[in-house]
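Read the single chain below, which is given as structure tokens and is the form predicted alone.
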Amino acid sequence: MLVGCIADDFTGATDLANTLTRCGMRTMQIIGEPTGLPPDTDAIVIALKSRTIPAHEAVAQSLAACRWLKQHGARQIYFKYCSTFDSTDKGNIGPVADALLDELGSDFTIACPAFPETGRTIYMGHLFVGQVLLSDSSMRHHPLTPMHDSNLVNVLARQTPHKTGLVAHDVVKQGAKAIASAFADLQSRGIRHAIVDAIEDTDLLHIGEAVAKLALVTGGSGAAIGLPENFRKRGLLPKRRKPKPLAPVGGGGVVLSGSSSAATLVQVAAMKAKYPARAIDVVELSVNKDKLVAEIVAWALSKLQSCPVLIYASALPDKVSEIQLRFGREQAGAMIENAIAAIAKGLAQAGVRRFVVAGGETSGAVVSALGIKGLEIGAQISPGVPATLSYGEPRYALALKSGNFGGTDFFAEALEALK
């Protein structure tokens, strides 16, 4: 193993595994606590569900993952979070990064959530989503981690007692040597965390080269594209072609959506226009979960012989706010996740093996309900989302999608990719 990765949610882990696989690394995604080291693996991504849990719990889980990765030979640790820097003023990005630095005996790292391929760019420390600032994007309405500040230097400074700084784009565009020099200058001034600007993939490649000697790198999946080349230069990683095709599982395909992001809402509407769809009524769910889950499973099974189906709890921001006001933010989210997980389990018990899941928290709940411990990474379906195949028996074909990823017809495209 060359790179050991810790991701704070399931779709983020898959996104990072996709990036490393496309860059020629044999990559495996492990769900939760690892139990063994897979053979012939260049990179391992441990998928945690730590983005929105209390900071001390996120730190404990991340440290355990880090220790396992180091024990099994990881030469560099990568802490992956969302390309929209999802977090609150109390964490969890800052506390986890600080704990990992302490664990690794290091005093400096970077934070770079840029992912230009999906429209996430950083300029003068400010995060843009497409052509708008993060604070003006749909992320300002996120039900768990609403983002109201686009200045990542300030966002991170509120999460750590240590100094934060910036490597601006006028330095980044000069290349790896200039970036490394900026790192040294920041360290000399006692700065522990550096936000690094990036507006295109060339910037990320420069950044990747500049962080070759850092014990810890933090960022979105995009900032990892430059890491494999560092190991090739050292003769530790051969050049490889595209990932091998995944084994087919067959059978009907189900889309499960718990995300209410703007992109997912468009995808839900497109899927509803073509295939049978069933919404999860949260009020009805609160009255009798088991009855509603059984009804939805039976409905889906009645349709799957002829076409795929969509089951969703996605809703517009006003509806989400109404539900949260009635049931509480955490309670409403847990109700929906648990219901979708129970639906997935019921469908799996009936023989369904192909699942497309939208939303990081939802994906984590589904993967856990299906008892999946690891994923083989296949070809990319859409930027940030690969086809995956579970290890063990039975085998499941899965596409785990972060809420804001994918185009209008992503769900249909994903079902086509999952054979």
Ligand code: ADP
Contents of the next structure:
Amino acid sequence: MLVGCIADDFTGATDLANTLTRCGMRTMQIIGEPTGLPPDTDAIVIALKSRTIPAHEAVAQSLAACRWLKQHGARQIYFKYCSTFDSTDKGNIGPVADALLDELGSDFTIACPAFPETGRTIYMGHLFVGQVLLSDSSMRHHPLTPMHDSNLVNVLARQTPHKTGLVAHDVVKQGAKAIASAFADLQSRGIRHAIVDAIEDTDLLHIGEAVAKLALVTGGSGAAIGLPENFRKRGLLPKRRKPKPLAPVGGGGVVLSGSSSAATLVQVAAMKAKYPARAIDVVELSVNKDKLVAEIVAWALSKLQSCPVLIYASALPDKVSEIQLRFGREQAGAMIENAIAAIAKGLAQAGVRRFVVAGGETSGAVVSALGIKGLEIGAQISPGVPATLSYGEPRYALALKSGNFGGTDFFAEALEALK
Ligand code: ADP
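The form predicted together with this ligand, contrasted with the form predicted alone above:
All chains and molecules follow, beginning with the one already shown.
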């Protein structure tokens, strides 16, 4: 293993695994705490669900993952978080990065959530989402990690007792040598975390080269694109072509959507226009979950002989607010996640093996319900979302999509990609 990665959520882990695979690394994703020996891979991404749990728990889980990765030969550790730097003043990016630095006996790392392919860029330490600052984007309304400050140097400074600094774009664009000397300068001034500007992939490649000797790199999935080349130069990573195709699992395909993000709502509308679709009635769900789940499973099975189906809880913001007011935000979320997980389990017991899941938390619930411990990563379906195949028996073909990823026809494209 060359790179050992710790991701703070499931779809983020898949996103990073996708990036590394596309850059020629054989990559495996492990769900939750790893056990046993890792297979022969270049990179392992351990998917935690640690983004919004208490900081001390995120630290403990991340340290356990780091120790396992180091014990099994990882030469560099990568801590992956969201490209919109999802966090609060309590953490968890700062506390986890500090703990990992201590564990690795190091005192400097970078923080670079840029992902230009999906419109996340950093300039003068400020994070942009498309054409607007992070604090003007829909992330300001995020239920768990509302982002009101776009200046990442300041955001991170509130999460760590150590000094934070910036490597600005005028340095980044000069290339790896200039960036590495900026790192040395920051370190000499006692700075432990450097936000690094990046507005295009060339910047990320320069940054990748400059971090070759760092024990810990932190960022979104974009900042990983420069890492494989460091290992190739050292003769540790052969040139590989595309990932080998995933083994087919066959049978009907089901789309499960528990995301109400803007991109998902468009995708749900497009899928509904083509294929049978069933909305999960949250009020009915609250009255008799088991009956509703059984009904939906039977409905899906009756259609799957001839075409794929969509099952969704996704709703417009005012409908979501109404449900949250009635049942409580977290309770409503958990109730829907549990129902979608139970539907997935019911369908799996009836032999369904192909699932497209929309929503980070929803994907976590489904993958756990199916008892999946690891994923093999295949070709990219859309930026940030690869086709995957579960390890163990039975094998499932899965596409796990974070809410705001994918174009209008993502669901149909994903079903096509999952053989
Ligand atoms: P995303 O990746 O878009 O953030 P997630 O699955 O991570 O999607 O989170 C969406 C959350 O919203 C889940 O907890 C889900 O159960 C909840 N949810 C989905 N549909 C509704 C709805 N109609 N009303 C209230 N909550 C909902």
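Note that the rigid core is defined as the largest set of C-alphas that superpose within 1.5 Å between two forms. Residue numbers count along the first chain shown, from 1. Because the structure is predicted, anything quoted here is derived from the model rather than measured.
Chemist: Two rigid parts rotate relative to each other between these two forms; which of 182, 242, 54, 26 lies at the hinge?
Modeler: Checking each of 182, 242, 54, 26, the hinge one is 242.
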